[in-house]
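Take a look at this single chain in structure tokens; it is the form predicted on its own.
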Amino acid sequence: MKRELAGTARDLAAYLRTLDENLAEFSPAPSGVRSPSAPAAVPSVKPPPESPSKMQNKPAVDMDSLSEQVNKCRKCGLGHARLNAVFGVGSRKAKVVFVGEGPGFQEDHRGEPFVGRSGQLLDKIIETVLGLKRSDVYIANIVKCHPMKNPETPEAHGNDRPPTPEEISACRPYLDEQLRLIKPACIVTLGSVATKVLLGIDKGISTVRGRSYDYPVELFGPGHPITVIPTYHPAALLRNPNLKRDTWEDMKMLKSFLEKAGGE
């Protein structure tokens, strides 16, 4: 029992000083000093009235196919202010996918999701607490193109909002239908905005987080459910350091999980 409390407290230690690390510049401002502005409201989202998985058009067959269609969706406004639709990235055969809520300058300008220093610190995340790189499992977002304030300046830095109802609602089936091909056994969703959408709730995540879920959607038929385990996103970490330990434990709880899944 002595070890293995040892063996947690180090560690927690590394995971502490690996986010320290990446935390370091983003310290609280010293007194006299403006700090950074809070992120956007929310919005409320309600789950819609029917399964988000039905596509509107033909269901893709593969992985492939669906990113294809992801490029040349126009949906909504967002397909037709972007650079670059972000699909998803990571392993097709991942045990845990983790989601967002829609990709930001650095995402859009490259097409990849979680590339900026939010994802810098995801992957630390991944890397330290489960022992995992960024291949191993699959990283996507609710919404497939970067919602901003003012579409007409995607080069501005500073530019990025929430997504509305009406586009998670209209790109929300190619989420499903990535679920539904990678057959995950746990979604991991970073931040308030993805745990409302997929849990179909409008808690925040502060209040739902510390405890896992089995996602709503049915998409491989009875007795084959896909568990949600809601934490931070990274970005909060950045603007709140304290927040730190909560994930700690929230990837635990994941590592615990893929553990025991593994085992069966």
Contents of the next structure:
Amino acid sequence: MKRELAGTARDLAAYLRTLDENLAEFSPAPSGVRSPSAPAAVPSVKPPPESPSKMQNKPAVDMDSLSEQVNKCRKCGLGHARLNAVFGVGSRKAKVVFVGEGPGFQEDHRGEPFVGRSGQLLDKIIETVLGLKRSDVYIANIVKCHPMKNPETPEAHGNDRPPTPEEISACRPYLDEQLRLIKPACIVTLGSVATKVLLGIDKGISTVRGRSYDYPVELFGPGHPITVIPTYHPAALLRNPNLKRDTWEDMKMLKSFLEKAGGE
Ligand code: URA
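So that was the form predicted on its own. Now I'd like the form predicted in complex with uracil (URA), please.
Every component of the complex follows; first up is the chain already shown.
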């Protein structure tokens, strides 16, 4: 028992050190560089009670065609302003899908989710606690295009904003279709926006995290739920390093869930 506790303390200390090294790499932020792309204020996102695609248990398309659809999508204003659609990245057979809020400046430029400062921190967390690589999991966002305060200036820093409920509703079917194709055992929601939208609840992340939930949409029919583990957005950890410990607990919960489910 004593040995187990000492092992846990060592793991936690190693995790905190690794994340601190990561933070040190990036701070202090050079002047003129925008802050991490999660919003300071979380909008009151009232998700639709059920996904528009609830009744359709089989994927309608393959992943490449879905990605093409997203690239061409103009269902909301974001599609007209973004530089690149940000579909998702990682293993299409992943057991766990991490879901953020929406692309920021870096992601819009690269066409890939979580490639900025918070993305690099997310990679470290995945490696340190789960022992996995970014390419072992799948990473996506609630909305696929960069929500900008001023859509005319995609080259401007500090131009991020949270997605509106309308933008979220327009984009939501794409995420459910991705999930249907990947068939993960678990979804990790990163931050309040993703958590509110995917769990259909209107509570902040600090209240909701620390336990797991069933995804309320029956993507694979009754009796085949996907487990949802909410945790803090990595950008919140960059702003408040005290949250790293709770995130570690959440990722340990994910790790034991994945071990029981048999693989990443
Ligand atoms: N924040 C997000 O929510 N998603 C990204 O892809 C990048 C930053």
